[in-house]
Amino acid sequence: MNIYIKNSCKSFFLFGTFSLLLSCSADEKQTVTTLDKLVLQDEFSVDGAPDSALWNYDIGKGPGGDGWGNNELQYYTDRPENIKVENGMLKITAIQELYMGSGYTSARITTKGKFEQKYGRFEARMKLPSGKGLWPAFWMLGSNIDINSWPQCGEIDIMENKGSQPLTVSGALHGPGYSGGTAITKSYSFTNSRVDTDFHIYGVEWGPNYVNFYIDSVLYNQITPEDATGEWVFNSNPFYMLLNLAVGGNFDGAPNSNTVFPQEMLIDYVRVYQ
């Protein structure tokens, strides 16, 4: 894992404050901060299988066997035709084929145990697939689960997307009493661009109280207690990011005879600051 600070990283900070500080009107609520310390990068620079000292593979159909709670049909695997570091890329990788009882492969990887933090920004910066039944995800859950298990523990949704929608991604909170189909969520749509044609840094900043949802430059929301329907469980414990292609599943339903495979989805780089 490589660990450095490029030049234009306070620039997107300072960027990124100025054009809500604009956007904002004066009743807005907003809690804006510069987070710039970097904590934790990874690159993607080295071919081959993600970093083994910050990612886990998640295996499979999930614990149950019932596609992770979502209906998904693809089983998760660690084979490099679904999942690797190639030319400064991880590309996550989706495909049609039956293995494992299932019609579609794909791959999820984790930061469990390796790399949890409570509080910070966190961001990727991806291209996205398309296609009906296609879901590309980079989310969070909070490292009690074992103990406190979903959605008890927590759940933020750094971005997820629809693969029948290009122009669209959104961002949710889950907790006791918002979560599955009433989770807090807001979605952010493109007029000049799409998820599969350009790679768009999705992030959120996390602190007390708060949860800041950015695309880009653009802060296009924020979540507090307020807004809660149920008990706040962010504030008590780290959480540990996830990434994963999904195919099928409740959010997009299942693929039709327009969904093109393989898909990928590509990762330039993962960071976190504090």
Given for the second form:
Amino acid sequence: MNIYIKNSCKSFFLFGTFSLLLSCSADEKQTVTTLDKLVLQDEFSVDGAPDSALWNYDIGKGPGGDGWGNNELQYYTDRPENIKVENGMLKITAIQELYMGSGYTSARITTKGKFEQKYGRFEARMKLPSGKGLWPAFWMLGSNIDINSWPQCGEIDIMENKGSQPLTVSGALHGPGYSGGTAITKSYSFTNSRVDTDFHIYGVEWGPNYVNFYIDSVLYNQITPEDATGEWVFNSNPFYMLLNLAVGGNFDGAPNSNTVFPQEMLIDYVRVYQ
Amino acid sequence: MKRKKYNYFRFSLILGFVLLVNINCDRDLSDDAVQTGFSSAAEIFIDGFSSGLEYYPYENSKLDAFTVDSQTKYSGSSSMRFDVPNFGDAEGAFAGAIFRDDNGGRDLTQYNALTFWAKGTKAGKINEIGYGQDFGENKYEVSIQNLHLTTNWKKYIIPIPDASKLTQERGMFWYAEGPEDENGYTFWIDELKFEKLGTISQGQVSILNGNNQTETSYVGVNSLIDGVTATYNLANGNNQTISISPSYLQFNSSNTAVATVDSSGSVTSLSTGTALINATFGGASVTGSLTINCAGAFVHAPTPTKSQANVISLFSDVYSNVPVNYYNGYWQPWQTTVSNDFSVQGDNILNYTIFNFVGIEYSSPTVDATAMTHVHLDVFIPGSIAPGRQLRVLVVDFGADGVFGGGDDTRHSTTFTAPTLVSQNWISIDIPFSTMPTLASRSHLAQLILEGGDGSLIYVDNIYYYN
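Having seen the form predicted on its own, I'd like the form predicted in complex with the partner chain now, please.
Then the entire complex follows, led off by the chain already shown.
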């Protein structure tokens, strides 16, 4: 990989002179992304429900009724209280309420069957919620999941955040032999910014035998078959995208008394390049 | 709804100084002068006082509690050291001071937090620490209560709710800390400065501590919105709640004919009716509200007619009052009574809510009422009088030792019932000492206790001894 940080000084300028000097004095050259041909974009510019030509709703507590395999506490709905496009943003709202036997509601949408692609650059600009027990995610699953069940189908977690850690996000790959708690994961922490007060661009660039993880103009991880402790399942099938805001579950635990509801996940855009 | 006033007093010297500065400013500025920016320096104390910073300890505090320490420091060459006195220390009961910019104030609009490193000789909890106190209006005061120290250096962050207000802030830093379990200790603060941090969340702001309160009032009553807090999530995911001045908020009344509210959160009741007072912060609504039920014109208690020479007054707007330790001792564990005193057109009223019993103490010094013949007070019960309702008035003498207990205290309780007790009318109570056989002396009177409440309201005015 030819690695080169594009516009590093410009973006670091926001964070202050000190960072500016540091990043400029470093002599490394990185390229965060190489794929620039836009093939899909949802700018969320039309108020109302998300574009049904692109997005499906996942409703409820998951196929097993077990909180989508993670003991998540929320019931996903397609109600505008939980998901809508407004003011140029997709807004997913987690609400504390009794609904269909669950204590929380929220939303999860996918592009399954509507937009699936093998390889490319997938990114979203988002502002995340905060508070213990909130679990926002932007991720992908192999489109063959109904034939080759998880984790054989593969999973690319572009961005996950634990609400109790407002400065830290992580990206991961799940596959056979490296899933759940043994997924190949790396976290990234902001030094002078938060996930819940600032918008950031979270993305992956995925190609043959590699997935690069980047945030804004920082490339913070590359995973290749050498890193995988099992079969590399990312060279064969197209993947579809998912956006959701979970409450509770195995990732960050349950909300506590300091967690404020409702909480919002704001998505400015989703873009895919080849 | 009265805002708690601090018992810290300024030096009179400072008042004079402030006046002088203002006069100078007025003279120097011509009408069309363009206001030049004030210093936006961030540093307050790094290794010494920043330019213009002055130390002003509170009256009754240990005046030399603060020193510059070159031995113990977080970084650099020195730190701020604070020696909290032991209980009973003749030099001062507590440590407390403001650190003020005497160069006219600073422009802090580019920052969003006051930060410092601190540690203590023990894991004490600093009662109050913050910024925005200037011995003037204290308009944009902010504090953390019970800041928990550790014995290792740790960084603390006090967010600024709305820095756009702080274009000329003089109150750089203030603190007040008393002994912990009667024991003094020492703590240090270093690298005290304002910062712009990207790791502080948006604040969650509340008034009245987030409660929706209802208050009965009368025309002319002023109430102050207190319990104004903001909670921020910090980089470690922990929440930090700060107490902030109401002036950071914008207030609104749902019915300005009934009650108005000004920019400092002061509510004035104007006419009979109901008004909902709420607030916004930065355009977003905040939690908590005050519903004013204005009952119309207030009926004042009868104006006392005795001359001052024949009176020892504990609470009256007509007489000068003797020193009173408190009008509500919050005696635990059984007292439910809360004070919510108010003032109507200059007439101050003791307003006891959730009243079961309450003690008024005036023991510093005790009162010698041997020349007096009666005790007087006026009470008003807004609610109904249930059958069998009592009001008991107890007068307590601390005896020759002049302090509570000691085996020489005596008291007498006088009970009132209907028809003396009536609703919605002032009840003037006069009890001759000659009818208090169990009060052995009245040369060291120290407490007056009211008992027999039913959990509702009682107003009290004009408490005095007379002959």
